[in-house]
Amino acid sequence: MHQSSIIILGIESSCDDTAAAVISNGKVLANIIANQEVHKKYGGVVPELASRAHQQNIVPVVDAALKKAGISKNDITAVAYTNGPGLLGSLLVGSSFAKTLSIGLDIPAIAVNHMQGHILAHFIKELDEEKEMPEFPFLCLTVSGGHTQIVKVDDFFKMKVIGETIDDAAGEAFDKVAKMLQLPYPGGPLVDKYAKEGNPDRFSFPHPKVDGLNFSFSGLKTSILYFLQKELKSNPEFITENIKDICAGIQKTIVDILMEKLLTAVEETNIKQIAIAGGVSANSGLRTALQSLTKKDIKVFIPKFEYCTDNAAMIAITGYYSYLENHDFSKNSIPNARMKL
């Protein structure tokens, strides 16, 4: 450990983005993502096609990250990779590549929990800027296509889920509702785009009754479906004519549900620092609602857009802290599609 720079190569391949990043002493030197266009025509991610695309993308993406960072593979201290949760075929491509590289270079391979990565994205430093980071303990709302959780974060690797969805994730609800509105995949960002121009109070939808800090979005989805079916009967052009207001009402409902539980969590834990993570944290309605909490003396941390969605910088930063803490880096860890925090 006498090396002056700890350089971590991060690899993320949990779903349909192949990503590689290089972090030196906690600062990002490169963060490269290859998106897969192939899924658009199917209206969702096709696992078999995703893993094939990862196989084609992984070498060029890692190569591009090393070039952008201005380092050679021999400068890497350790390689960190996503070990789960995610699509098994996709995870296998990234983990096999990382382990093989680590054997070839005789460096540690660090298995990273994808959800932990999203939370620790708050600790990524940029080369040329100072930024404030959350202090432990803080609450993190992780919202993505597959997860909706409130996590109490006591330390880099001491995290406890104190509330989570009992059915669909918020991101999944956005995408499924977008499908009902006949918007192309991925629909979540389009709902957000239309919502910005609509009236959020024109159509209102029920909030589910769920105990404690848990969430539920499947009932909301059903009530939106029935609402649309009823309106379309009397006016077949209902969606086209009212798309902005419908999206605004749906977005407001989802954001309100998330915020209600988050505020309850603040009251119950008395923790006044809130961070947000995961793909849905790019949603403008959620960002605005969170920023308004500063009036209540709550400190809010919102990552840059590029660190909200799946990226390898968050895997590299988690690997960096894992390396500093001398975790066990066995090459025997097996990718786990349903890995828990």
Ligand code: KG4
The other form holds:
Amino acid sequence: MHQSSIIILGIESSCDDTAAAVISNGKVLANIIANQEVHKKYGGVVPELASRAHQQNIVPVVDAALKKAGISKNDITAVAYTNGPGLLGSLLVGSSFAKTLSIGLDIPAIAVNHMQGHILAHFIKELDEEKEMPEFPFLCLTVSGGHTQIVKVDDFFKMKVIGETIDDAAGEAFDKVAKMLQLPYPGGPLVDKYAKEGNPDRFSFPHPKVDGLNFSFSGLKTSILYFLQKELKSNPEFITENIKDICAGIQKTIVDILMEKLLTAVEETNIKQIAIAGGVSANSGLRTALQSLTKKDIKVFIPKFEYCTDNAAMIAITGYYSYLENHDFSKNSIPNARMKL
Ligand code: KG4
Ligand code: ZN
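Give me the form predicted in complex with the ligand now, not the form predicted alone.
So here's everything in the complex, that chain up top.
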């Protein structure tokens, strides 16, 4: 390894994925992730089980990342880890591991904000890749199981939330509605799968009235619940017989709600570059809606799927820019479950 390379080991453990990645001068050498199957039967993430699984996974995952990258631990310049937001028990596993490693190797430990990581995932490069990246300022729609935000990004670490959900996140809405449809957790990808074959205009659901650039999804959840209860009364097979059209209608409503606010944000800020981040950016309906914005002269950036959902490459790239900007790398920073941008 060249002496001049800045090699960052990234560690992500904020929710139910244990992940480690190695980035050298901004380029990915390894990006490893261990999903936790243990939560499936509970219909959601069980925090205590998540932190136990992180403890079992963290060493093998980091080891696999170093092997894949072809480096030894002594080649690492700094270790970056997710410090929040997330589940406290889960964050503690990754942050304790990262800090211990940094003390052992006498290198900086860089605390990273998970939401910043999702946004800076747009700056991850593959080896031998020169890709177009968003230019500052840009707008980023961050849509995951825990968050729904529109962020104005002025620089790597100068970001401002200009709109966010006042209740459920978009991914949470997908998952909760999927549960009502008796689909397994996480239901978002399944709603998407059925929606692709359904008619989005057969069932329609109301849009919430929320001020400014904020979102709300809890009303939608309730109206779908009442809708299903009513239909099931007259036909107990209603869900199985109409699953594709129901999913298509729900997906269209969620995507329309997101797009309405995003377009308002474009008008208000006059910023014509939109980036998207978080697990829900995998949604085919949202991707199609975003692609159509290019007709309006709006540039759209969608990261590779593996960088949309939780991953450690986004933590490593954020650590890399933080290292370049010479931030304060105190080992005293404590994980913060509700860390803000
Ligand atoms: O960013 P992420 O991996 O984890 C966090 O929540 O931080 O996002 C996971 C969320 C889940 O709610 C999942 O249902 C949703 O992203 N999701 C989708 C799709 N793929 C993942 N929602 C709708 N359509 C999809 N294709
Ligand atoms: Zn996330």
